[in-house]
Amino acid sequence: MNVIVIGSGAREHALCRLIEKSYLCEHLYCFPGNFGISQIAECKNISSINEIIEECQKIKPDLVIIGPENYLSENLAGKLRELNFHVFGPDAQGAKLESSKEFMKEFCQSHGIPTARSQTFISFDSAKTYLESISDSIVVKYDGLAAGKGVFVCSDRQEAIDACYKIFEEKIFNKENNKVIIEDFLEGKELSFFTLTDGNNYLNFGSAQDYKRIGDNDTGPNTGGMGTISPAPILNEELMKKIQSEIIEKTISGLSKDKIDFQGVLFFGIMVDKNNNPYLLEYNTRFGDPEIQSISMRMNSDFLSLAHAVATKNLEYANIEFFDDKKSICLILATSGYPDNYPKDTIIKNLHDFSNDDRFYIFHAATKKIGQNILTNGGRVLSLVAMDTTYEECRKKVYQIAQQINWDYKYYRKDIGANF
């Protein structure tokens, strides 16, 4: 098969690694890709939807896999399907589960999926008036896509008002037509769960625990994710049954009832309370980054065959296998200053000293090569992933390599996977 992966981050690097390993893969492309991905796929520096569609018409791939959420919300999958391409990723209607928090809340309410109580606001004044009646912790969510930075977990009323001010008045995400969802704060432990569906059938893909905040012990602002461990340690048999019946099956059934033909992966961000009851925090309609980096290392079946089965509505004939006795940890190396202001084009001096294999891999998120130098090109730059029999063995490996990487501007959390 000729396969095209769309995107340029560590998520796409992880997907490309799985695809390149498949005996079914003849030629692998990635648009636009990055330096790390270019070692295993042919990268082309194109990123607009029109350019991607034109290139697909030239190459005529057997499968297109769309990584980032912005392409999904802009209906790249739908446009490619209209041209008779097989695509892994939902059309714009399915992508609304992620691109609109209001749509997600309405979907949950309609289909009885447990989630936090919430209200929607379209102006700063109305949101502020509502918040002045609240004294407890509260969560403010920007309604659109925000690269993982649109959720504000606020410990008091003033923090929540400040978050609304940033969205409505400073317009940090969108210059017009802003909207926020203000919801009750749910206390508990969080996990990420993934399920593949072809619109008719579904297969569960696995779990991870994400570390979203920039600082150790979950301090500081939210980021796109500073590390993950897989599988999620809190996911026991009883909890899995509840997630299956209360969230996954109701979601798949709801998609069918609402006539949303979803072909791709559903990410469930789940909060588990002290009574072991799951509540849906959010949907993503693509693989999470950095969750897929850690989950993918534990995969022991052919991902390309699986993705093709999703895109061709043949998932009932597919299967998924993982190394159940293995754990994995992903540690993010970010540019110092992220998620606020940080320098670009800094040099990583010794990446060639580290080799990748089935137990350890360095996925690139924001790198480019100019001359003989590997330069950074963003906030989250590298994902160091190790697989072993225990979380502690994984921790030893990723932190050993993190210390050895010669990069003056590197920053990483010190507590990923600790205490498990």
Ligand code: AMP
Given for the second form:
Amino acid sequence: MNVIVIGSGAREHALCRLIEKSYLCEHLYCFPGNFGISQIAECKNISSINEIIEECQKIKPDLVIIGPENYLSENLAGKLRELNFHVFGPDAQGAKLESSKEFMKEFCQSHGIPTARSQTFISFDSAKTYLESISDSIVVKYDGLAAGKGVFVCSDRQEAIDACYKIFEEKIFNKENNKVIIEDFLEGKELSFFTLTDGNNYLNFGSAQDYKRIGDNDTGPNTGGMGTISPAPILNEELMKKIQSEIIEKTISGLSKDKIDFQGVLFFGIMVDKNNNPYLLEYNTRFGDPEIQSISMRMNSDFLSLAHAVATKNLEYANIEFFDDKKSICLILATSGYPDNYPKDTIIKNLHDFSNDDRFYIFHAATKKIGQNILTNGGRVLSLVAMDTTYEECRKKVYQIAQQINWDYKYYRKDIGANF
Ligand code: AMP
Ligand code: GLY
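Moving on from the form predicted alone, please list the structure of the form predicted in complex with the named molecule.
So here's everything in the complex, that chain up top.
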């Protein structure tokens, strides 16, 4: 098969690794990709939807896999399907589960999926009046895509009012037609769960726990994710049964009732309360980054054949296996200063000293090669992933390599996989 992966992060590097090692893969492209990905796939510096479609028409791939959410919400998948390409990733209608919090909330309500109680507001004044009438901790969410920055977990009323002010009056995300969802704060532990679906059938893909804050012990601002461990330690049999019946099955049947033909992966962001009950915090309609980096390491099935089954509606005949006796950890190396301001074009001096294998891999998120130097090109730069029999063994490996990487601007959390 000739396969095109769309995207340029460590998530796409992890997907490319799985695809490239499949015996079904003849040629692998990644647009635009990055330096790390270019070691295993042919990268081309194209990223607009029109350019991607043109390139697909030239290459005529057997499968296109779309990584990031912005392409999905702009309907790249739908446009490619109209041209008869097989695509892993939902059309814009399915992607709305992620790109509109209001749509997600209505979907949950109409299909009885447990989630935090919420209300939608379209003006600052109405949101403020509502906030003045309540006293509990509250979460304010911008309705649209916001690269992980659209959720404000507020400890008091004033913080919530300030968040609404930023969205409606300062218009930090969008110049017009803003909407805000105000919802109850849920206390508990989070996990990320993934399920593949071809629109008719589904297959559970696995779990991970994401460390979202920049600082150790979950302190400081939220980030795109500073590390993950897989499987999620809190996922016991009883909880899995509840997630299956209360969230996964209701979502799949809801999609079918609402005539949303979803071909891709559903990512359930779940909060588990002290009674071991799961609540859906969010849907994403693509693989999680950095979740897929750790989950993919434990995979013992041919991912390309699974992705193709999703895109051709043959999931009924597919199965999926993981190394169930293995754990994995992904540690993110970021540029100092992230998630605020950080320098670009800093040099990582010794990346060539480290080799990848089935138990340890360095995925690149933001690297480029200029002359003989490997330079950084963003905030989250590398994903170090190790697989072993215990989380402790995985920790030893990723932290040993993290220390050895010679990069003046390196920052990483010290507690990934240490306490959960
Ligand atoms: P979301 O993009 O909706 O998943 O929100 C991003 C993060 O904000 C989540 O991973 C949670 O850590 C937190 N969060 C979102 N909604 C709630 C909620 N209702 N209660 C507590 N924390 C939340
Ligand atoms: N790790 C969370 C995300 O991919 O949105």
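Rigid core (definition): largest C-alpha set, two forms, superposition within 1.5 Å. Only a predicted model underlies this, so the values are computations on that prediction, with no experimental measurement involved. Positions refer to the first chain, counted from 1.
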Is_shifted E106 between the two forms (CA, 2 Å cut-off, rigid core):
no
Taking the rigid core as the reference frame, tell me whether K171 has a CA displacement of 2 angstroms or more between the two forms.
yes
Per-residue C-alpha change between the two forms, F185, threshold 2 Å, rigid core fit
no
Once you lay the two forms on top of each other by their rigid core, how far has the C-alpha of D125 moved between the two forms, in Å?
2.8
